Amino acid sequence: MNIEKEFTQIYNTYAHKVFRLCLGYASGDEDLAKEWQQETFIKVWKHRNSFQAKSSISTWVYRIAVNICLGDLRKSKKHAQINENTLEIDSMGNEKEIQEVQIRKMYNCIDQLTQNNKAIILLELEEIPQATIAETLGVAHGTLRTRLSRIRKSLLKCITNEK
């Protein structure tokens, strides 16, 4: 298979999914996800001769789009801050007016985790295994589930404002 070839294989995979992680760091800004999405793959094009296949693919990319998201994260605060009066429910609005609502709150409560359990539940999220996950963050398997047993509390307490 051509570079060119396995380059669209690797990106039709996996950018939808690289999307929705970077989605969540922004906090739900979807312009900022586009652009750390095409920074991972970019990054991804200029450095696919250094993969040294020592971990799967999914595991490179995911790794390359988590380091760009905080990195992004840490230098400009470029993210969004959610304003809680936009959490409020309208008690007219439609259907889809609280879901958006709802996925608003989740992404509030998923910003307010330290940065690497936002990463081990935006995986999460994407349906990443477990065992990619960990890789990809350096984690044992077993530690992995603990915090997301711990994480899953968190946010359960946070999105039914229970604290």
Contents of the next structure:
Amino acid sequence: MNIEKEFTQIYNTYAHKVFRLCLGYASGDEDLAKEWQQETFIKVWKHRNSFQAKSSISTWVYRIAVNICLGDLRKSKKHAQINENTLEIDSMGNEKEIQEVQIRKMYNCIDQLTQNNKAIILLELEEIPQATIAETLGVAHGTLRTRLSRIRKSLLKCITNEK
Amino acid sequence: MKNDKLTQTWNRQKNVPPLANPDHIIKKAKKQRSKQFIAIAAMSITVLTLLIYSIYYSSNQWNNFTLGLVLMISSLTFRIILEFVSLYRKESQVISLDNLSFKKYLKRHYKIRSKVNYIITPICFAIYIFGFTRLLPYFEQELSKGFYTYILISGIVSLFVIAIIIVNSILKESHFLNQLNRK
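Now show me the form predicted together with its partner chain, since the one above was the form predicted on its own.
All chains and molecules follow, beginning with the one already shown.
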């Protein structure tokens, strides 16, 4: 297959998932997430020859994406802690607004996690297979499952305002 | 766990906005690569010219002016090469390491960079300033008073601006290293 076609296929398969993963890292800042998403695929294209099929292509793409999000020095303006007051759901708010607030609250809670836990939960929420997540992050599958259940519990507590 | 509250909330995010198409990404990647080649070529030519210049003048008419010029260009070139090596190494780790190893690498990378920032950069900067001061008597002698004053003032202002940029980048990198160590 022609290399450009092959890249297009990889891009079409993973572009959206990578964007949403980056969105989680950027606390919902779309511009920053788009930038990281593009940077990920620029690296995939530039280094396509150095990809050795030791891992699957999905692991490689997610690995680059997570590393790019982690390694960027900048902090998005929206990345700062979201004021709790802005997260109060207005009883008069419509369904769309309520959802928006819940999602912002979720970003806020994810942002409070450690970098490693953040990567774990973001990949899991994108329904990436656990074996791929373990390989992407460099943790054992068993450890991942234990940590995942702990992260889920603490995230759920944070979202539902339980202390 | 596919239908729990977390996954449901996550999946309620608004739809993904239109993303760049793959051709655009390929074009951008090619542009980045050619810029890298141009930068490397420019640096290699600078180093080569500097070497030839120094070798030629060292046996012919070496004076404070040539010394100043060589010191300025070489300290600047050395610092830029160091920056390139550091960037190139980081890029190769981004694509090859798993996330945990990459985080460890980043901590090492920024520790080394802070040594470069606190030791090598000030040395390069001092050599650059020393080189600049070697040139000043020649400028004063050869140029009009007005132009000499202009060079003096603009030189000091640009050194000041460079110092601010360096300090700013040092602060940014230390802040990032602290964040990495905290989380």
